[in-house]
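What follows is one chain in structure tokens, specifically the form predicted on its own.
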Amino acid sequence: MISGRNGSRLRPRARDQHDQAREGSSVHRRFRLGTLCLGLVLLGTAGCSSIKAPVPTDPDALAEYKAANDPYEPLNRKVFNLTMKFDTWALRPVAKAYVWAVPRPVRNSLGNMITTMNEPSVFFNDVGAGKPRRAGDSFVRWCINMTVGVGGLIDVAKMAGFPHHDNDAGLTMANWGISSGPYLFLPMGPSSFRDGIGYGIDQGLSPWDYVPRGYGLVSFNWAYNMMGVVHGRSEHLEDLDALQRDALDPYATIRSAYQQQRKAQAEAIKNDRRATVPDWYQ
């Protein structure tokens, strides 16, 4: 009886717990990709007039239509309106409560941790973009902040001369010469065909999806992602309030800002031709 308790009788239970943890991880990944897949599935029926805007015949209107790169504007505006309603009634109040309850130094530390947790994805995309110096900086940031920086809570790497830089799969594909495709507004925010696919790739690049589950890691993963959403929204409370208050067309303003930002980010990566070895090493 004792040997059974310590041996064979525990193994099925251990397997059950492992399967449950693995299932929790799978559900988590499916949830994070759900909104992306929903948007892409809806666009599969793009022939509907309520989803795809008709191409103008007037030359001036046609030029504006092409510049906006938004053939699915009717659908995008519907998703935008629903997203803004959700933000008004749920996300914004939670973000304001977060700002009210959590002191700025603590919020800064949480923001540093979120950035550090995403550093492996930045590293892989730097490698994919053929930028070894940027990849080296990302790797060093990860090593320093995860150790000396107490799990990323303190951005020691920035103090040491390794500031954070952005990169993702959408920007990597842009450096490969892949066009953005039509603009999209998905439930997670402004995007495009290329960046939407890149979002899915980035989820696959995140090492946190491959860490063996158990010991509360599933709960940590959920809390980490929820904290990332709330923290990100809290950083733009005043900006979005001013946009909705002052912009004649908030949707068009966000679309233009997003497209300009992505173009500038892609150009910055493309034009980064620094030597692989840092200046201080020479």
The other form holds:
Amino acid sequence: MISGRNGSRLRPRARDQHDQAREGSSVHRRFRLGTLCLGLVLLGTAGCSSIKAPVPTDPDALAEYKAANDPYEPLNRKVFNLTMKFDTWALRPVAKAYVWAVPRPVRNSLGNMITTMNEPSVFFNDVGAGKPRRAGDSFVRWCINMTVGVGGLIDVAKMAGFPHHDNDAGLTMANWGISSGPYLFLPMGPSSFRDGIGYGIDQGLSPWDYVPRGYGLVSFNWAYNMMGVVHGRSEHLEDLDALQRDALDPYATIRSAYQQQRKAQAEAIKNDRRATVPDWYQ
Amino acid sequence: MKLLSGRRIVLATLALTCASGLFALPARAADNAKQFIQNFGTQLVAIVNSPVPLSEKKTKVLPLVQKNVDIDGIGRYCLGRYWKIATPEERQHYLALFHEVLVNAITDKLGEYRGVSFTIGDVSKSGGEDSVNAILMRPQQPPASMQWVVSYDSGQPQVVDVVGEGASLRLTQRNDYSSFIARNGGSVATLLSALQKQLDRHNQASN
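And the form predicted together with its partner chain, for comparison with the form predicted on its own?
Below is the entire complex, every chain and molecule, led by the chain shown above.
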């Protein structure tokens, strides 16, 4: 479009405008960029046939619709299909290759490392959920495994009576009484409004995002995150294969299982009245 | 001395017996459920760990599953709101297919494990059903905690659900079926043909 004489005239003018904008406040520029992104996202979503599922009128169907808690089902299904395509063509083969190439004990050690590296995030969430004894356990796990456990490769803390427990910001918020909000399927897996926000908070709670540049730690962080994804997928190779083979509607099956599991996890944290000392000491 | 008259003692004893009977009742029901799962589990694990070929394991496990699992009850539950609108023939056809699907799902798992053991934990009550906690130990894998839900609706204790990692198998299955039916025109017949297809595929793969 920008060619010939018109183009040569237009270009410097555009550059002038750009320079002016750069001289102006960066906040303003960021705002414009944000609006542009928002506009693009809105355009993109408007391009989809529909985002929200129609609310059924039949009372039985309505009860089912409410129980599924998935008003954005059409959009979620699109993300689900894309994610599954990516999984079939990229993530699953990589995870299979990883299982093939790396022997079980090494995979277990890497799994231990990934779990230990995530321990700070678990700790902060335990504190946030008002569970000091759980927080103590994750703190002790971090200290033991990062030192005696050689950077988390050996789960010494488990042998000492401090087994791993999971926690994330979504569950912390659940413990505060915040309801999950509508179900969402995000590229990283099943989620909800609450758990999606929690995912963002967890990223912020992980100390690996604050490593200084120039010590090879940034590349370590990348390797660690990618490793975590591949390792996590390799742990569920058979489960997901079976699910895709046996479920008539894998999307609905994953949604149902995810929602039930999150509810049970939040409940388990609420009812966790563990002792301060490990079992063998009592 | 009137306090200890014969009539009063008899009445008091009667009342006490009734009260203790009442208190003992739920405990006995819980014990029943526990005992039932213990027996069923021991028999299952014995078959799983036995050094016989897979086909023999399958034939051995079948009568055990049919006796101890309320397959029809689970089937009705899984069809959910569509059970009401299904015709009697569809219901019958569905239950026959569901029977096969469920038995396949169980027997497919048999070959995967060896050297399995389990421990039974406490029992909790929800509605008319007892939920028995159990921990399954498999070699080189983390222990899996699960709940076996036992119902007495059929007159004898039978398993109606298994809850693993907080997810109920029958509820997840119901959501799978109902979502499939709803997205395929709301007719039970579509589900039946899909189940038939699934079974055909399974039989082809195992032959």
